[in-house]
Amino acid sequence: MAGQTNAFEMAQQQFDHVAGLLRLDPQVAEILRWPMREFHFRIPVRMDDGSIRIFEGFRVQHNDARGPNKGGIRFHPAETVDTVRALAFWMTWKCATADLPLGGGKGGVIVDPATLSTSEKERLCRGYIDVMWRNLGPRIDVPAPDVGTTPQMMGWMMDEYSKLVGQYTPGVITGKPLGGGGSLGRTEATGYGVIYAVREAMRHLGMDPAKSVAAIQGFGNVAQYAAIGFTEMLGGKVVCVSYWDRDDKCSYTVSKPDGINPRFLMSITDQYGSINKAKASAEGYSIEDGSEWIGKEADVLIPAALEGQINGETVRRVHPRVRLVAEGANGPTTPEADEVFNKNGVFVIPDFLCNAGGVTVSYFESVQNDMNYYWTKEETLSRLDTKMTIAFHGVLDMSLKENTCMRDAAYMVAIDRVVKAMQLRGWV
């Protein structure tokens, strides 16, 4: 979905590299290189004007050795099955790295949700469940929101599933609205999880958060709360964010040398992450080309948009001051860029460790659904902080023990846990 990057090929390339380091049995590696199940389908939807439009959808279930598959559903006009495969693949490792009893899944529909009315989006969401419901469930595969989908959409999907199975089943979907089976803290979870990981990395690197500057790509849910966390929790400064402008069909970087106010920018941002340029300019923000975020003079880069954004070409623009890259997005750094970062001593917190906060609180939401008892936001975020901190240090310890980069170390931790689960179940 980003340029010419094939996310699944990139994911397999990363896996093959670590499988070689681990001397993993080639037969076991071949099982793990590919999804266990894939669903490709068409969803007919009655539009508001009475016409019927056909939407192409996907669901990929990579590996459920450790528990039910888990992963979001994307609504994006450039969605591809390879992107969905890659994201399901990474979700397996993400859940294993965070030591969650879940496997990896992902879904998608080729659509720009901004072009649909509310009622059309609801019919599309319900249509997705109508096609997939027999292969979903709290003990089978649990979807969640992702790019282009919202808690309200998850509420519609949960309701449709409950109707089809004949009982209220909130645990089939996570990321639901509050009051509809959702969890407090879920909205902030991924962005705050990024910041918990950044905090631990800074301690390891001896960096002072209060004297640190961050540049962020994106201004969706993850980037918004990462920006809030970096400024309010760590006391650092964020000099820019970027966003995709739906009207102009291009991306912009919104920057301020003395630091942005993320809460103000959120107040002038629509539900799809587009910032009102006029209002931002009136408050003294500079509006630059969308690629400018990567070259900012900063200590920390937080790519929190789509995959393949830091590649063999764009990595050349990274400022030499950068010491830490925290991957809020899935697959934002290609193997070519990784080589450059490793050579230059840049510390990278890999995606399926760094952005595991979302799936962790989704897991917490499922637990609360099962209990029919709900925690306070403080309880949820405290548990998230504990989980992220333990996961970070588990990967860091592996990195130091094996004298390897954090991405390879995270794969080592995750692959070991998944293979052990497969062995215990008698699969291999």
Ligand code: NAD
Given for the second form:
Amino acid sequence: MAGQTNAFEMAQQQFDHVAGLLRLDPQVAEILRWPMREFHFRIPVRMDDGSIRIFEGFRVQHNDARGPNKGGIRFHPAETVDTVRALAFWMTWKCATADLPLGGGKGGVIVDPATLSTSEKERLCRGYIDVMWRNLGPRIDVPAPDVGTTPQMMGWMMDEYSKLVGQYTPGVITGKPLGGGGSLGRTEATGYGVIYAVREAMRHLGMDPAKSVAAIQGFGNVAQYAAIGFTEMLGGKVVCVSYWDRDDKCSYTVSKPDGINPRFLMSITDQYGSINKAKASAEGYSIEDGSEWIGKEADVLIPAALEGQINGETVRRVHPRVRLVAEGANGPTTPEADEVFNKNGVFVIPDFLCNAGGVTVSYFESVQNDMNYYWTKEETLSRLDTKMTIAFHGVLDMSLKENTCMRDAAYMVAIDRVVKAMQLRGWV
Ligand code: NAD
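Return the form predicted together with nicotinamide-adenine-dinucleotide (NAD) of this protein as a structure block, the form predicted on its own having already been given.
After this comes the whole thing, all chains and molecules, with the earlier chain placed first.
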């Protein structure tokens, strides 16, 4: 999905590096380097004009030693099986790092959802479940939204699954709409989770959040709530966000040196994430090239769009003031860029720790579905804060003990937990 970067090769490189540090048994490493199961399929969909269009879909189940596979479904025109593999792989480590009793899965469909009508989207979502339902379920594999998919789509998918199995089964999918089995706090979860991790990192680094400046890439679900959290919870300043403009087919950075107002920008963002440039300009925002976000003079960078965005090339543009990188997106930093950050003493909160808030509240959602009893938003977010804080400190402790960067430490925590589960179950 991100130009030349093969996300799965990058994920395997990260894993091999840590497997070496841990002196992991090569046979155990070989199990973990690859998904346990993969589904590649084609979904026929009746279009509004009566024609049939065939969409290519994937579901990858990386490892379910610790519990049912868990992971979103992406609708993206440049989706590839390797992207889905990488994301499923990271889900295993993410759930283990956050100590959730879940494994790693991910799904995708090659489609630009913006080109479909609402009823075509509904038929595609139902079609995905019609193909996959025997291999999904609250105790098997639980999908959720990701890039290009929405709570409404999860509602359709849950409905289709419930019809096929003959009983209301809200726990088959998370990220559902409120009132349709969804959890309060799920919308904010990933972005706020990023900010809970940033808060703990700043405490560790001795940074004053109220005097800190952040530059954010993306302005979707994760970026929006990270921007709100950074300004409203931490009292810091966000100088820019960026987004992909569907009409102009390019990305823009929307910036304001004295601080953006994320709630205003949300109010002028359409459902596909395009910001109304005229309205933003009228309020004093500058509209710059999409790549500008990375060079901003900031203390914190929050890449929250796509993978491979901070790479060997773009890392050179990072301002020397940057001390902290909080990976809201999955896989935004390539190993070459990671090396530069490590050399320059930039503290990176790795993706599968930093953005674990989404899957944590997804897990809370399935717990609530099982209980058929729903928590308040405050209860959900406070439990999320506790989980994120414990996860952050577990990784920080490992990083201090082993004298490694946070990414390697997160892999160490996660691999250890997954290998233990495989041993306990007698797999290895
Ligand atoms: P989203 O679809 O809501 O937002 C994606 C954002 O990225 C949009 O603002 C889009 O305009 C922007 N974008 C796309 N291409 C861009 C480009 N080339 N330059 C700049 N901006 C660009 O998706 P999201 O849910 O916010 O997810 C963002 C990232 O976070 C993804 O990597 C996703 O896998 C990861 N993530 C999401 C969640 C979640 O709960 N939503 C949880 C964990 C990880």
